[in-house]
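In the block that follows, a single chain appears as structure tokens, in the form predicted alone.
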Amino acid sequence: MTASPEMAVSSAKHTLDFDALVGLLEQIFVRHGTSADVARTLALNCAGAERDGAHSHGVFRIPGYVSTLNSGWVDGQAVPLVEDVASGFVRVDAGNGFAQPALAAARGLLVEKARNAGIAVLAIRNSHHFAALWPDVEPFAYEGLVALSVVNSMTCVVPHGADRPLFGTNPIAFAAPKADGEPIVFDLATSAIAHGDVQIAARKGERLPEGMGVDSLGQPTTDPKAILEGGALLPFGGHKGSALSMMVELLAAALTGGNFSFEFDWKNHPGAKTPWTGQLLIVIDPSKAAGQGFAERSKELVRQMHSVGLKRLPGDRRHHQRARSQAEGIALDAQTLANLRELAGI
């Protein structure tokens, strides 16, 4: 069978270097209502995810950002209010803006407090998080710090033993420095699968493994469209993932002053996609405990993990793809690139 010209065009690949993709995404964000600073922060986040092969949080998310901005649900011009409330505690009101600019605004103070006190907490409220969580913690590890972050999202997960959704996908991200190599970084949803991966599977017409979600009648399904259209996700690991998801709700929403995953109502904002919730980050300076040996201890742990047969650590695939993208460019199919340029007004 010969491919049609349309199929050939759609499957053609184009490559952009990282800076070019960031610049293109910045144009999109500014054109659709964000400030230049917000545009830069979000563009770096999305382009970084695409570069590292985290496609469910890369340029795939751009139409959702645009739709949300156009709906008036989120304030793309918001200026975060940073509050120094205690020796080891920073609080930020994101002003109904995105969480990443709030983190960027508080980052210097947070690191300073962690260095001085050994540990510091950042509580972000009144914020929207629509991206991968690992980019929020990874930079701290490059500075020799340990970082843990949680964020809750919109209701789409059925607690274990319940019959209706209540929790969000509620991810947890962790980063730690490692001697002579990339830091140890992982980012996992407390749902059985990330919501973005369900969306991608639905778009591709693929089925999901069993145990990922239920349909609108609460029956198990492997059809991603059935999950998205009135169904819901399940927590990973049954009651264990459900308990962790509950923990994230308490830390990211109750502790920060943000919304629980079930507390906001976007019915009057058609097109809104971003959950309006909260985020918590904990940053630790390991030199206050294990001295300068922490990164070496991390390296030894990894060595032992490899010695028992582990072939790939969390984050390895991402780091390998990052190196490949830096060498060869970031590959986008022709249709995706055309759509991005159209959104940018090019």
Contents of the next structure:
There are 2 protein chains.
Amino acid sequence: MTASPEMAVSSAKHTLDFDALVGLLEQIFVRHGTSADVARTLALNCAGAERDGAHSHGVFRIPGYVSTLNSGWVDGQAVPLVEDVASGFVRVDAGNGFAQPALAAARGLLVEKARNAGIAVLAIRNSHHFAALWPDVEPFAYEGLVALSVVNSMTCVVPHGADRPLFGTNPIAFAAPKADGEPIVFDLATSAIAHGDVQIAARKGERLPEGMGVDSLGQPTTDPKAILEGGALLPFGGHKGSALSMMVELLAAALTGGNFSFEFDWKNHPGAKTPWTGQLLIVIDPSKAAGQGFAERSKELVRQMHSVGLKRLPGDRRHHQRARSQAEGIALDAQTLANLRELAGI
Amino acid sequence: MTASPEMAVSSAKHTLDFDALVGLLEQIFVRHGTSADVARTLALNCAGAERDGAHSHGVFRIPGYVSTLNSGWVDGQAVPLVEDVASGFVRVDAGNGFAQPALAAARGLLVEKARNAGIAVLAIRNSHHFAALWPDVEPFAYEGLVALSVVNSMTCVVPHGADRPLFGTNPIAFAAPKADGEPIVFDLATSAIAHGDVQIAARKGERLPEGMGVDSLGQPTTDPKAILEGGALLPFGGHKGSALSMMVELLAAALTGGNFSFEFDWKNHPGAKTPWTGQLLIVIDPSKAAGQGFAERSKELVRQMHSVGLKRLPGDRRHHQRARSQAEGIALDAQTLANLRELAGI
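Shown: the form predicted alone; wanted: the form predicted together with a further copy of the same chain:
Let us now look at the entire complex, which starts with that chain.
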């Protein structure tokens, strides 16, 4: 789950509807070298995050996308190669392109296999994931399926008990259908804080809570700039979060044929921002389960969670903000909108 | 991963070899009403935990097994019903028996499906899991497979942001093969501490670290007795551990047709100790992955983890203690051994 600080300081706000923002972002992507298909997929993803108030993965990310495309590090024209390996196993070689078009290319086959076999796995390799992970799993839940995904990133997290960074922020995202309402969705970095939130805090000149990271000497710090400039993050939850981060490396890299978070070297591509790794998705069809009332049962779990005093579920804030954006439009401050238009060449 | 405090205070130690301990435990189980098959499966599991130094799930658990069998809460004679649902989906109705015999009954079919489909899921319901979870996943890794399992338990954990307990300790266990050595295995409660470790601390009169639990009034406490007597545990890692615990409820209960941790009521069975819930296992065949060198890659990950200063991996202590027990026998203090013999009627 990502935090949702306000993105910038200007008080002048402009509102765009979703389609207008998607169109603007598509122009930016195409202008910086992606195919129309890739531009469409990335624009929908990024505008969706902005619409849902997940600002650390919304238009805040666009300069990073442009920078990495300009560096030649990622292939914005890549055409994913889908391989049908077994009745429950799909592989995709993303061709040094982005992960989202690879998922889009394999998605139909993955759903078909999950419905037939009861479970199916999608192993994406040779891919760059620069977005939130929940948009990859949430749509499966709207189709009545349960989805779990992991993606590894780039060395910036010190394994619990070690001295120096090795793992990526390595998020885990999960989505499950719920009767009579929005699905249950969460997306959590296995680092103590998401990298995007460190960047936002640095931009705003804010301190982080304790226990989030270390400086370049390996000493604990609350300064986001010290973490970004040669420092590193810590895993969440001590040895347990660290074990889960290790699991993400094994599933997203070793099991896909993608790079571990420490295996790629972008030093010949100044401006490169996107981790060149892998991603795993597991999709389960709960209609194969005994009782078959999965969505009713998840609704009952949520009811019970509220009955013990829980105010807000993971994902609630996003679903609330989505409804608001759909009614009122997506608010961007004037400077941000001007920057986006400049990148789009308009 | 379970902690491994010493079990009792007597200094007199007796050593048994593994087979002798298994035989003793089998006698105890049969004498308290299980079938020979169930006794064998549970004895191997429990003796294996003791052999590996996982004392909170070793013979420490035997009085609990006896108590729950005597209460009539669990059926020690249950014969699991295996259902072949789809090419990647196996269900088992454990018939109000223990989960381990249900896994044993379905294991061959599960492995066959995982090797054919690339991935397979086993959904166990109507089952009681009173053991460590790593013994359920580790054997798959020795066969070259990757395994992930979750099991829900009984209401004793307060969801992050709530006032009162709802979730169980809800562990997640993972195992993956590694070339030229023991597999990578971890088993972590999504509670801040495992229930067995709270019981051991209470027995030894020790305090717990802060942040593990609350008393019966919902106030933070370091007294294990206050947690056990009307109090509750907290999730590990704040909202992230809590989200994972929620996921375990959905996967282990809603997706299997088993009970949520809050759904069963044992008040008519005084002495009942075992949660009557469900368990999910996902098994993946990494030979279907691109590159196919999974075990070599996991070996490389471990090498890199050591190179950044990690001294010990999850599972290392167990594998070390296992080797030691195999060489020297399993040490039990005199009182513990006498108690076990009495329960066995010898």
